[in-house]
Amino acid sequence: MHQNIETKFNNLKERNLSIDITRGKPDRSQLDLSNELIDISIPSISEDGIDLRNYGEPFGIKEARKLGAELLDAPIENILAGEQSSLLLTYQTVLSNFLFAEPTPWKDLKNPKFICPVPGFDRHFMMLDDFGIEAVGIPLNEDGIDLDAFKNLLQNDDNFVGILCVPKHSNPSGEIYSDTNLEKMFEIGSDYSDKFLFLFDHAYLIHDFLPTPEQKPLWEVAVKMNVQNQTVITTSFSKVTFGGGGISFIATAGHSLELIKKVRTTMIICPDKLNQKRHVEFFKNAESVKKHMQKHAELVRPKFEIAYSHLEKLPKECGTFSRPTGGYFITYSTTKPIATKVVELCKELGVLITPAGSTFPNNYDPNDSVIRLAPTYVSKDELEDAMEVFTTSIQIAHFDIKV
């Protein structure tokens, strides 16, 4: 068996492959779904008389905010429409609290900390690092965060200012937080402090490609638990229409709403109102957005099926892998501390994978076992090759085969 794996490794090496599956990006066929946006004809005046070509409206035009309200199931008065990505609005939320949080801005705290479920989104950790905020990881369970770990952290440290989550199709392992998990999170966090921030990067809110367990709107759960003033929810169209060319939405209330308005009034002379109007004309309403996402699902699903078909052939002793029903990633967890080695072997064979450790704060995976796979961007043929490289590298590293 080991001889066959070694032979396959050498054969793959001779092919001089060059495949990049490091990032979760739409492929060209997905982008083509929104090509009508490029040439769509729109009026220059908004429905309430705003000249879309001019300055102003830092919180977004009314019709865009209305679309965001439909998607996030929140009142329009609690919605702002912004630019390109949920990550940008998430960053602005952290910035606003860093500068202006009451009673004490985070910049004036001795050691502000954020709780981050792991494995998690590498750019979240990079963002917190920009502000000198320590990211502290807690495990994820099938239905959301490990509530015991969450409670234990809060009971033993008074430096935490919030938690940052991807609550649906969690990046990168695909968990969907249950309503009960969210309610308990809200209860524990608000008992800890009425200033504790629940920050949700809802990037994959509408990115289902298989039947997905129902999740109540986050806003509805936050209102039920009376924590809407401590809750910020962001989402966007950056993987719905065009990367960098979509629009984004944020839902929040009370002091959190005033903070984001404060920083946006200063930093955003005006959003791209013409692009907001283009998206509204293109989609009309939330139902149309969901139909558009069904077209994405038909293109994304086969890529995941290819990846699964290869991973299923691996000996079970090598590890386990996630089976998300949406989003853009698969997580493979090795049984031995070999993730770094696997990524190095893949690179040697011409396949780039997200660096091991990236899904943990400080790029440190204590078990060196989690590997993130992003199957969507490459062609099906390239993905077949990439998965063959990956499964071969897993076995080389797991069985310590000399190559």
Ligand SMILES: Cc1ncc(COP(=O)(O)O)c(C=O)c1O
Second form
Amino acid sequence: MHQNIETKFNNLKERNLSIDITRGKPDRSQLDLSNELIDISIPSISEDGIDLRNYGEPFGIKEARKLGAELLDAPIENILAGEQSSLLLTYQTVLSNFLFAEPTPWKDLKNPKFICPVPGFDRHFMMLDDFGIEAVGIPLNEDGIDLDAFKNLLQNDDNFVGILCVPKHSNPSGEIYSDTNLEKMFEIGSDYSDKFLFLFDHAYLIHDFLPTPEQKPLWEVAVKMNVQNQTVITTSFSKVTFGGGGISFIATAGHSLELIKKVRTTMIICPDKLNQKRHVEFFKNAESVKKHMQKHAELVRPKFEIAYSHLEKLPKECGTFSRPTGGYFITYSTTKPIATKVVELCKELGVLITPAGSTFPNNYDPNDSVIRLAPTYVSKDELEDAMEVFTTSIQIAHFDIKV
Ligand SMILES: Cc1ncc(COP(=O)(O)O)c(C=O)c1O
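Which structure goes with the form predicted in complex with the named molecule, now that we have seen the form predicted on its own?
Every component of the complex follows; first up is the chain already shown.
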């Protein structure tokens, strides 16, 4: 068997492949679904008479905010429609608290810390690092964060200012937080402090490609638990229409809403209202956004199926893999501490994978076992090759075969 794997490795090497599956991006056919947006003709005046070509409406045009309100199931007065990036809104939320949180801006705290479920999104860690905020990892279970670990951390340290998580199709391991998990999180966090921030990056809110467990609207759960002033939810159309070319939305209330408005007022006079209007004209309502997402699902699902078909052939002893029902990533967890080695071997064979460790704070995976795969962007043929390379590299590293 080892001989076969070695031969496969050498054959793959001779093919001089060059495939990049590092980032979760839509492929061309997914982008084509929204081509109409490029040429769509729109009125230059908004529903309530605002000239879309000029400055004004710093928090987004009413019709875009209405669409955001429908998608996030929150009242329009709690919604801002921003530029094309939800990550920017998340960053601005952290910035606003860093500069202006009351009673003490985070910049004036000795050692502000955030809780981050791991594995997580590398840019979240980078963001917190920019502010000198320590990201402390807690494990994720199938139904959300490990509540005991959450409670334990909070009991033993009063430096935490918030938690940052992806509550649906979590990047990269695909968990869907249950309503109960969220309620408990809100309860524990708000008991800890009425200023503790629940920051949700809802990047994969409507990105199911297989039947997915129902999740109550996050805003509804936050209101039920009376933590809406401590809750910030962001999302965007980056993986609905165009990567980096959609609209972003934020839902929040009370002091958190005032803080984000405050920093945004200094930073930007208004978002691109024409692009907001273009999106509203294209979609009209949340129902049609969801229908559009079904077309994405048809294109994305086969890519995941290709990846699963290869991963299923790996000997069970090598590791386990996630089987998300939405989102953009698969996580492979190796049994042995070989993630770094596997990524290196893939690179040697011409396949780029997200660096091992990057789904953990400080790029440090204590078990060196988590590997993030992003199957959507490449063609099906390229994906077949990339998965062949990946599964071969796993076996080379796991069985310590010399190549
Ligand atoms: C969890 C998560 N949040 C945010 C983003 C980026 O979103 P946006 O383009 O709206 O900034 C991504 C993109 O990969 C993501 O995976």
